[in-house]
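This document opens with one chain alone, in structure tokens, the form predicted on its own.
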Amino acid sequence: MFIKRKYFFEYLWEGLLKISGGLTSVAILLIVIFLFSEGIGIFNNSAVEEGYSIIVGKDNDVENLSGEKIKDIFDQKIVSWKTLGTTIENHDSIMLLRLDDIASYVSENKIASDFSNLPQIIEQIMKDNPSVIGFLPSEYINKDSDYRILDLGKIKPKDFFFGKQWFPTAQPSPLFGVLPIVLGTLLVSLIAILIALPFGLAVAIYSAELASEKVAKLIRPVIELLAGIPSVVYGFFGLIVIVPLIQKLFNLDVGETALAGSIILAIMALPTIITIAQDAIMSTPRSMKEASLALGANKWQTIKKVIIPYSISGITAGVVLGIGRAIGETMAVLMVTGNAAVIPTTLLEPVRTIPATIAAELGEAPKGGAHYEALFALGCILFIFTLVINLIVEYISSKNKNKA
């Protein structure tokens, strides 16, 4: 009876573990599907703001205007049609027409209180002013009128992945160029690892091979404490200490720079690098160390020629996981990097990272809109980065196991 009950509980726990594992796998798969289905939706959105149209006169043969050129026109950085490769006889200067501008073309008395005659007024304005370009609600646009509706098409993958401007709320054409954000993420993460690697490796070697047992027991809890500090605390530390220091040291207008973000991420990545590298170093067989010392090598030569080459796979895995921690960090980076979506040229400029962009803008993006889906697409890019990093770790770990 006791044996049957024992087997019953074993089968029960086994079944529960299988169900738990299956549900977890399905949940992860559904999250990934949801992430990519929302992100891919960005390419189904019009390049013009939803609910609006861009119109020009019927004699205006301008074509293939990009979102960036449209933005420059309405920001009045481009003021001549000749600049855009088209000519309108006796009318070269670009005139803008928004809904608020209509009163400057006709008297307010001609505009009905319910705007019912607005389509006719727009048609007359476009007829009288050939150099006008209008950005107006689509409900007031008459497709059979004497002006042309510019078709900017859908948001293109080329403009999204290689675009250099991120202005998701720009009118009339939002710009979703993620290149500055991706490059900012990679720059901050790479410099963080270059800073953290020598310090992390030095601490790992010291605590595993050189420190006394008493000191080694003291170092490990300190490293674990660093790993447990919330990222917002690191952000406050960076904002109060590192940012003013960089501003003063380099005589900058602001200290929120890529360098500040890299230093904070380096500190945050240290526990991961140290812990994994230390475990890899301590896994070196004692016989190999003793053989090296017996052949006349000193302690430092043994570390350089035997221990580090043997544990290099584990050390590399720690570094790659440290990169993963750096790439996915949000709050600390959001607080110290300045959040400027520009392509970085030096470490002393503000940058913006993918996680910081998502955290800062998702709450303001209308659900289901182009901005909302663009942020999900950024999440897809971050997911791919993380997936690649995990695959690299798995590959390195498998090589280490085969070697052992």
Given for the second form:
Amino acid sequence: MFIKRKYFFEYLWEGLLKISGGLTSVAILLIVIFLFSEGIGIFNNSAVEEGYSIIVGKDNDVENLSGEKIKDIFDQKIVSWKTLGTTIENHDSIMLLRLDDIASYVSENKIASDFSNLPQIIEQIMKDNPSVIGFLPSEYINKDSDYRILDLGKIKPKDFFFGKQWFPTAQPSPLFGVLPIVLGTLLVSLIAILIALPFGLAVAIYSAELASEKVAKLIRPVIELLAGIPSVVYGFFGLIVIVPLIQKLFNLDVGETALAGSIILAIMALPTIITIAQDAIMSTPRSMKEASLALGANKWQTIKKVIIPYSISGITAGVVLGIGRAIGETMAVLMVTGNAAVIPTTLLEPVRTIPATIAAELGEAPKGGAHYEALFALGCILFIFTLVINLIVEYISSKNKNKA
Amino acid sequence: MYSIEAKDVNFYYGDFLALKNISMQIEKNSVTAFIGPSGCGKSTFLRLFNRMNDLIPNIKLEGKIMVKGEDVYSKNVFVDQLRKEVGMVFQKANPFPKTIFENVAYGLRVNGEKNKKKIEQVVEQSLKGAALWEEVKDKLNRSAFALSGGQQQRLCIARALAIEPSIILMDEPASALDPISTLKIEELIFELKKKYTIVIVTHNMQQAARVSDKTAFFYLGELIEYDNTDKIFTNPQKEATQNYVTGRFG
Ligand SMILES: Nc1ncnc2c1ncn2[C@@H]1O[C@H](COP(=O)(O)OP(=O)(O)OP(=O)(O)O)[C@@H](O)[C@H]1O
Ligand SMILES: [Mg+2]
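In place of the form predicted on its own, output the structure of the form predicted in complex with its partner chain.
Every chain and every other molecule in the complex is listed next, the one we just looked at coming first.
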């Protein structure tokens, strides 16, 4: 009887553990699948804004207009057909035709109040003006009329991953070039690590090897405290202290820069780096330290020649995990980096990171639209970054285990 | 002048009195064996001679430890200089995760020796001194971990020899080794005696009897008896010593 009950509880526990483990795995898997299915959807969107068409005259043989070119045309940065490799007799300068422009082609009283005659009017305008390019709601476009509907195709992975412009709300052709955002993320994180590494390592070595027991006992809670501060508070601190400081120091117009983001991230990554590096340093066998000291090496020589080489993989793991934290950090970075989606060339320019972009834009992107899916695709990129980082940590610590 | 001299030494780990009023003189170019049951303070005493106990927090020393006539616990002693004079070999071979060559060269490098020729020469000499040269001369650039346990221990001895100490402390250097490796270490100690003062801690009575000139028997933090080895093993003055060396307790 007694034995049977024990079995029953064992089964129960095992079952519960299995179920909760299974549920967690399924939930994680579902999240990842959701993320990627939404993200990949971006490549199913047409390069022109939903519900609109781009049209040119029937003799206009322009081809392969990229989203960026379309944007330049409608921003009137490109004004001649020749620059696009097309010649139109006597009509080289590009004329734009949007809904608002129609009134400048025909007198307003010709347009029916319910726009019912718009298709005919558009057809007429296109016939009269061979150098027009039109961007109009598809409902006014006649499939078999006398002008040509430009087929820009779908958003191409090349334009997404290597596009240099992020204008998700641009008309007529939104631009989803993530390169500046990806580079911004990498830059801010990398510089953050370069700043955090020397400080983190110094504190770790000091508290593990040099500090007296009392001081070491004091340092630990301080570091834990640092890890527990919410990220908005860091952002606030950055905004109030670091941003103005950078602005003054470098005499800039705005202090919200990549550098400010890096500094804040460095401070936030410190606890991770310090605690893990400290553990690694303290895991150096006492026999190694004693061997070095017994040979007449002093403390510093022992740290440099024995302790750091011995714990280097643990230290690296700490640093990589620190990057992992930095790369996914949202709030603080959003507050201090200025959020300009341009490819960064110096540290003293505003940049924008992936998490900041998602946080700032997801609210205003219509669900299921191209912008929405582009943000999910950004999320996928971030996910892959952190996955790679975790794999690296895994690899390093497995190598570490083999050594010990 | 004695190589090592302890005068009225009391030593505390926190409140725990680990060594009780010990005085002892160790002659130059002799082998002294420390014997006694586990926990009696042999290692603690040995590690006072090169101040290895300094690493442990909350320790207190009363009395004096003199090495070559100098008080090694006086304020103006450079500990790293002392440790170059007093080398140490540990119970468990503890080579660095470096090459065989770099292990032996370590002491020279931290000493600021830059001359490559000189380093190579000392490494070879030290490996020969530790009777390891013939076995490793073709693989000096291999990891020290590729050596057998006995070879690793002789490498650690070579490493200690390379800094040219005058005293070598050995804390159970052969306790983890097979009989043949142990024999090699013992032969080595016999050789080294010509140039160095050696203090060896051992649990192996035959080993103490074979290699040492003098033997010290410790019990519960006290030095019970210290005399010529043959006297300790054949005609000890104290009953506790008699019981211990004949294996009746311990
Ligand atoms: N770091 C330490 N802190 C506190 N007590 C210690 C420490 N090291 C040793 N002791 C205590 O001091 C006493 C002597 O220890 P020691 O290591 O010198 O013994 P030993 O004779 O070398 O023993 P063994 O033969 O087992 O190596 C023991 O009671 C031990 O518990
Ligand atoms: Mg011991």
